[in-house]
Structure formats: structure tokens, C-alpha cells
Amino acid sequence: MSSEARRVGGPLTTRPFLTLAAIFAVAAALILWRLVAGLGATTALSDAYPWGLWIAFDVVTGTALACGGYAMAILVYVLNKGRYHPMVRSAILTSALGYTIAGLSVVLDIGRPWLAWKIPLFFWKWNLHSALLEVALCIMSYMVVLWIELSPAFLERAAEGKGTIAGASRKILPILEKALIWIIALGMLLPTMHQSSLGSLMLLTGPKLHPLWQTPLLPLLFLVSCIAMGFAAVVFESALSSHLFRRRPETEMLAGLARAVIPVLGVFFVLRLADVAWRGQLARAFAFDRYALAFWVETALFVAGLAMLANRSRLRDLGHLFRTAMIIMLGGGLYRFNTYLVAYRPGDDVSYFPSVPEFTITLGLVALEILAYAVIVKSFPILSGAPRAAAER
């Protein structure tokens, strides 16, 4: 893959770049305010709703969308589909950025963020029965593992120059590449653990979670959904980046990835509906309330995604692949958002709607993620495929 990955190049401070930077600057000011004034002054969170937009979207949905690296590792290293290897590095980059943003969101969401460093270090105080501790440790560890997996791209760029750093990079690179197989194995274990534990966390809410979502299968549904969303995110990112950076799209590989989504999404969809029917909760889907509406919107997105994937004659159409991936990402994201916020019912007299700072900070973090992606792919060998003009010569 290393020989195929290339820097995109080009100017960094484009108009979209400056717009995104301005959005993040506003969010950064609000983050500073949140750290000084506290959660009560800046968010709509309460004792009844201790988790809001930052957890439901930035962490629970964001880490699933960032599972492209995990999904590609299963495909390439477990199922031995080596032809997809050129897409692994870009998938790892989106995973690393997504998990870093999720980690930052967790720090913002906890009451005393300046004590977060104690979580991995004060191991003698760990509650080994806590699903929340498992999620925290796995997300922290996976974030580090992802950046190590991506580090060959930085070392390859550094090795191009002269001097001490270039010499050290050339020595470290072969050692790191030999060790990567063990790091990748660890990188496959960690999301398996914490994605299922994200489902376990809501299992612990008992009757506070609406019966259409409350099920013993929550850990399995969260694990399967993150794999389908990860594949979809890789297709989405690759199709969009090839268009924006004018690079030749990897259409054959993207079509293959889309075909790989079909059994995963199909298993999730069958499990989801069969579980609701098996538990005798299907009648609640026709209750004409907001929960039934949320359930059917979520279900319609999955049906639409499967129907678009079934049209195999259009899987080599980049626009069709992009729209299909977006529908699957929306369906999976809504399932998780419903589970953590819409279907969560802590009481009849309490409600939650995110505050303006919560919305703005989330928007700013997304802007930061896009900015970091643009800087890294322009500066380091991440994306495979030649520029469109070169490919056409």
C-alpha cells in the first residue's frame, strides 16, 4: 500500500478551509467557556439527562462512523481480501480522527475533565464490573493504536528529507512495519469490546429505555451496526475525496465494499425486526407516538439502503454508491441516536433539548475533523489512486 498511497498536495488555506477554521474558532471559544463555567451554565444536561448531544452523536454515533478502519481490518486481515489493502490507510485516518474527536467530546462531557488522566493510570481503583470503564479504557487505547497504525505515513514523509529526523525515520519505519501486525490485532480487539459495551450501557437503563429499543441483543446490535456503518463510511469518504481532490475513484473496490455491506446490514436488519417481534413489542411500532415514528424512520432508512445495494447494476456508479453509503450511515446513526436520546425516558416531567453551545461545539468539532483530514491527506501519503489528470494520460 505504501507505494500506492500519495500526497494530494495543493494549497491548504482555501476558502472552504478558512470557513471551517472560523466555525471551529467559535466552537473553541465556547469550549473554553464550558471549561471555565461548567456544564450547568453551558449545556441543557441535568440529573435526569446526564448524557446529551456530545455523547449520543459525537461519541456513540461518531465512533461507529469511525469504524472504517475496524471494518477494513476484518475484510483485509481476517477474510484475507488483500485487494482492498490500498484503502486501509485512508480508513485508518478517518478512524483516528473520529475517535480523537470522540475522546475530546468525552472530556468535555465529564464534570471534572482535568481528572480524566487518572482513568488509565489509577488501575487499583478500577471497578472491573463497570461497562463504562471498559468503554473509556478501550476508546483511549484504540485512539493511541490508530495513530500508531497511521504513523508509517508520517515516517515515510519524514524519511524523504535529509538530516537527523529523516535518518531516524528511515531506521524506525521497517521496525514499525514488522510490529504492525500485532498492533493491528490489538486494534481489532478494542472496538469489538467497546462497541458492544456501548450497547451494554443502555441495557443497564432497564425500563427507562423504550421497549422497541430495550433488548438483551443491544450489545450484538451495536457491534454489527458499527461494522456496516464502518464500510459505508469508507465508501462515503473515498467517493467524496476522489471528487473533491480530483483523483481517479477506486470504483471497482468501492463496488466490492458495497457488496460486503449487504450481508452485514442484512443480518442487522433481520436481528432488529425479529427481536422486536420475538419480544412481543411489534404492536408498539403502530402506537402513533414519537417512538413509533422514530422506529419507522430508522427502519425505512435501512430498507432503502438494502434496496439500493440490491441494485447491483448501479454499484459501479459513484453517485449511487455515495447516496447508498449516506443512507446507511444515516440509518445506523439514527438507530444509535434513538437508543441514547429519543427512546430514553427518565421520567414524564423531564425533557432534554441541546443548548446552542452544545450544537455549536459539536459543529465546531466536525469542522476540526474535516480540517485535520484535509491537512493530513494533502501533506502525507494517505490516499491511493493517481490524480485524475495523471491517470488519464
Given for the second form:
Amino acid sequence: MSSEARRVGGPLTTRPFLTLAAIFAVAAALILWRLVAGLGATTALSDAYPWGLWIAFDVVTGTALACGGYAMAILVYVLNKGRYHPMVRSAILTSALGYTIAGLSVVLDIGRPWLAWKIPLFFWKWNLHSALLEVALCIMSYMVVLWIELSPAFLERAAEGKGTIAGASRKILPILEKALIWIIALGMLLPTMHQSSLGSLMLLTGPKLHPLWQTPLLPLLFLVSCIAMGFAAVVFESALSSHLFRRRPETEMLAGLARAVIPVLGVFFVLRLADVAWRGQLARAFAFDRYALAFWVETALFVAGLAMLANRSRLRDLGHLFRTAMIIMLGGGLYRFNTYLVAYRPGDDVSYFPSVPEFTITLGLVALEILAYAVIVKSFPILSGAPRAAAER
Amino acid sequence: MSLDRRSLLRSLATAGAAAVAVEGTAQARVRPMAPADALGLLYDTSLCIGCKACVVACREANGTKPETSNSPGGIWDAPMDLDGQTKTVIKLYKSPDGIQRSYFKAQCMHCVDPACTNACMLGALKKKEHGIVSYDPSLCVGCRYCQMACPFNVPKFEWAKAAPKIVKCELCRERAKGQPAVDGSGFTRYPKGQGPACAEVCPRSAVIAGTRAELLAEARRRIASHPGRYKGFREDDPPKIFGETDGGGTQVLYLSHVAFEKLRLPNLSDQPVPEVQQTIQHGIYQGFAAPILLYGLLGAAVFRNRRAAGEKPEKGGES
Ligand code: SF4
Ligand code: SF4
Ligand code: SF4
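Same protein, different form: I have the form predicted alone, so give me the form predicted in complex with the partner chain.
Okay, now the whole complex, with that chain kicking things off.
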């Protein structure tokens, strides 16, 4: 067996499980309604605001929060920090789930989803100028890559027993381990491409995007922010799951990860402000409108995140780590949300606020993600670190 | 033990420097030109009387249903703007003091270098014969990136339908069956019933059809022979033909006796809207060479660092 990860075990249908399932059930009903009645009847989207909550939050923010697997892979395989390896697998799981949910959201959001299969297959029709095509193809492939990266966890579980499946799993595992190098490399290449392209996407909106956000640096800012958010998400998820599943928290390692965020977030922050100043747009930050407000909330979150990270002695406090990670996720998330929604200005007398079904479906998909996470870590060897009971013994 | 922050910083700095270097060396892409037979419209606000014959003709030519939901009792065709069933609309501009007035006709501008065709994944929106920006629903997934991208907010979506399409003016290309010929007044025209319907019915020739070159010549002639009639983008600017260079140029052109900014046209530079994005993307990707190179480097790094990463540790060899 090639990993020190253990499954959590325990009953699956707990009370929180049932609550989350109920939330998802409501969302599922609304999803059906959306597919039958169309986008106009179920969402607040309009010709002025063709992209709303689902794109700005579920896809653009969601995939960045799901960059834990990407960030950890850079740390372990490029920067050669092997000691973080035990945390890679759970990061990959969160990424796989996050990207899968984002993919689901896209299917709900596009108006003609029954033609989506043409995107990967009609290669002779590919418009190679389209940043969205690149994002779509990369995200589709990355989803596959993530589940392959995770497959050893499923195979290890399958290999536990006797019988043909177990035997086959034992045979496949070592072969997979070898092939995984090129999969892991793909798992770093694809997010580098599509996370930066998520920034490039909005370049095409030109003057419709507020100048505090519209910049040729969008691809770089999106790339750097997703790495910071990825690390923060790993810290957040790991702190939370060690608490919920009563496992020994990897505080040392989490503190190390938090320290890794400092330069990334620092670079982002400097780039962001220098860019606004360099383009001579700083005055707009003092314009007393909702754009300036959005800009300052975003900036305040980054400052708060950096300040909390700078408090080195407290980085060993799990609660502090958790709160710090949350602030960074919020800041990065807001930067993306602003770029895709708040700072998008299609005209003077139009506005958008998500409808109840839009909110509910987003909530339901998050519930589904947590559900799937719980089921998978309970059933398969994902989390490292011993159960707390064993550690205290 | 602290994570080696310097090495992380170093890699980030290298990545940033590489990105900047790439952006610096990237050549601005070759700007697309309008084809010689590019068809378009010229709309002149000073001639329009707001009769909306064009709106009706557009409906008949394209089989779109009247938009009556805004009128009392739902009896008049009164679209508020372009929408999922309206490919052209006549709007009224009135200055706050009510003295200055102008009608304004909106429809797709058929940009020379359109943002929408750059956005569209499978080329459902594409410049086809005569530079007409055409729509093929069989390649459209309904992502609505074209709507996000178009600086004129032209493409509209059939929000009320479960199987929606994008709706926008395609210069009546479906009507054209015969070959265009040059008529007596020197304009390229289709036989009756086959060209842009809005231009065909206009009683004042406020909107006329022709090739882009013919329309530009006519617009210049009008500006020259009516000093003081036409305006620029702002009130005090010299007269201009909107669309000659704006956003890289458009095949639909406007002349106006009211500053264009009041008609809510966007203030675009001469740079095509997609240019920044395309320059950066092509710079970063260098064809596809950069991703392939990066993939090789990443593969090598994984190969080198994988053993150290404890992929095959002793059991319990964590600490
Ligand atoms: S006006 Fe908009 S829809 Fe028409 S060609 Fe230009 S970008 Fe495309
Ligand atoms: S909505 Fe359709 S036409 Fe518009 S960009 Fe998407 S695929 Fe292309
Ligand atoms: S050219 Fe045809 S489709 Fe376009 S506005 Fe005129 S009548 Fe309508």
C-alpha cells in the first residue's frame, strides 16, 4: 500500500448528512424546473447581465477555491516540499469535487446544454481565438485528471479485500503509480492555463468592465490569486475536517502552508495596487460609488489576511489559522466576484440581483459537495493523520 | 521548521518576469480589414422621421413577433430595446430641456473585428460572406459570452424559451438569393426583396444599404455638403462618421446631428475591442509552444521530486 492515508469510517447517514441531503433535494427540484421552464423563468439574468451568480460564484470563484490540489502540487512537486505530501490527497479530493460542481453549474447555466458535447468533439470548429473555449476544454480535461489523480484512493480501498476486483486493483495500482507523473504534470499545466485564462476572458469586455478591474494583468492576477486561495482552502478544509471528524490536526503543517501563502498573497497585493496606480486609476478608488466600495472591501480583506498571516506566533493556533484562511478565501473570492459581476457595467439603468432559485441551487450544490466529501473521506483512504483517539492513547 | 519562503518567492518572480517578457515581445496582431465587398448600412439621424417602417419591415423579413408587452392593453409593437424578438429598434433621444431631439436606430454593427466572434467557442457567430456577422444555432451552446463581449450590447437571448437562441441582425442575409449589382445612384443593391429590408422600406432613405466603401464615400459627401449639420462624438468635436474607425471599424455606419455620446454609443478608441486580449493570449501561448514546454518542465520536476515527496514511504514513515 502506498499511502499513509486512512479512511475515517463511521456511519454515513448522520443528522448533518440528512440536513444537507434535504437542502440538495430542494435544489434538485429547482434544477429540474430550470431545465424545463428555461433561464428567464428561474433566474434574474437578463440581456444586460447575461452572467450572474452561477458563473461569478460557482464557476469563477468556486474553481479558484478548488485550486488546493494545484497549489499543493506546486509545493510538493515543483518546490520539492515532500513533507506536505500527506496533505495532497485530501486537497485533490476537494479540487475534484469543486471542479465537478463547477462543471455542473456550467451545464445549468448555458442555454443550450444539449449541444455541450460538441465543444470537445467538434475540433474542426474550434475557434482558437476564444478564451472561453480554452477555459472549457481545460476545465473538462482537468476534471478527468483530478479524478484519475484520486483514483489510487479508490483502488487502495478496493484492493483491501479478496476476490477478482481486489486482485485487479492490486495489479493496476503500481502501473497507475508510474503513469501518474504525467498526469500530475497535467494537473499543474491545466490550472495554470485556465485559471489565467479566466482572467483573460474578461479582457474582451473592454470598457464594460470598470477600470479598477480592467487591466492587461488580469491573467496574472487571476493565476496568482488562485494559488493563494488554493493554499487557504487546504488550510480551511483540513482544520475543519480534523475538528469535525475528531482527528489530530496537522497544525505544524497547516502553519507551514499558511506561511507559504504570505509571498503569494503579498505578490498579488502589490501587483493589484501597483497596477491600479500605474494605469492612473487610483482616483477612481476615491469616487464614493459602489465600485470604490467594492474595491475597498476587497482590499481590506487582503490587508486583514496579510496582517493575520504576519502574526507568526499565532499561526500555531488552529482557530487563528482557520479564520486567516477564511479571510483570504473571502478576499480572493470577492476579487473574482467583483471582476465578473460587481464591476461589470453594461449600462446605466440596469441591475441584477440573483433570484431565489439561483441562490437555492447554488446552496444546494455546495451542500452536495460537502455531502460527497463526507461520504468519500469516510469510505476511502483520503485523510492523513491518526484519529484523535488513537493519538491520545 | 519554516517553509523556504525565498524559493517560493523566486519561482513567483520568475513566472511574473516570464509573463511580462512574453507580453513585451508579443507583436500586436495584424488587424483584420473589412473585405472589399463588405456590406453594411448607413443611418443618418438627421433624415430619420421615426416612422419605424424599418422595424416593421425587419419583423416581416425575419419572421419575428411584435413585442407588445410594454404597450397599454398589449396592442402596439413597442420594443423598449433590442430583445430576443427584435433585431432593430428606433429609439428617441430628447435633451433635458426638450429642444434637441433625435431618433436612433440600433441593430448589429457588423464590426470589422468583432468581439462576439472572438468570444464564440465553436464559431456560431462568425463573419461570413460580405463580412456579415452570421449566427449558426447548431454550433451555439448558449454560453452568452458574446453578450458579455459586444461593446454595443447587441446579441440578445431568448430568455423565455427552454431551447433559446441568440437573436441579432444578420443583415437579412437569408433573404439574399440573387447577386448584388450596382444601381443607378452607384450603390451595390440586391434585387427587390433580397437586400436589407430596413433600408429597402425607409421612405426618407435615412437608412441605406451598400458596400462599406460606398457608404463611407456617401457619408463623407454628406458631411462636406452640409457644413454644421453633423456632430462628432462629443458636442464640440468635429463631425465624424461613427464606425469608420471606432472599435476597429464597423460595417454599419452612423451620421448624426446630435453628439454620438448622447445617443449612448460607446466611446471606443480606434483599437479593435478584441485586440488587447488576443495580443496577450497569443503572447502567452506562443502558438502552443509555451504550454508544451511548460508541460515538459513540470513533468521533469515531478519526475525528479517525486521520490523525495514520499510517494513510496515505509509504512508509518511519516514523522
Ligand atoms: S455589434 Fe456586437 S454583435 Fe454585432 S458584430 Fe459587433 S460585436 Fe458582434
Ligand atoms: S451564446 Fe452562442 S453565439 Fe453567443 S458566444 Fe455562446 S455559443 Fe457563441
Ligand atoms: S438588415 Fe435586416 S435584420 Fe438587420 S435590422 Fe435591417 S431589416 Fe433587420
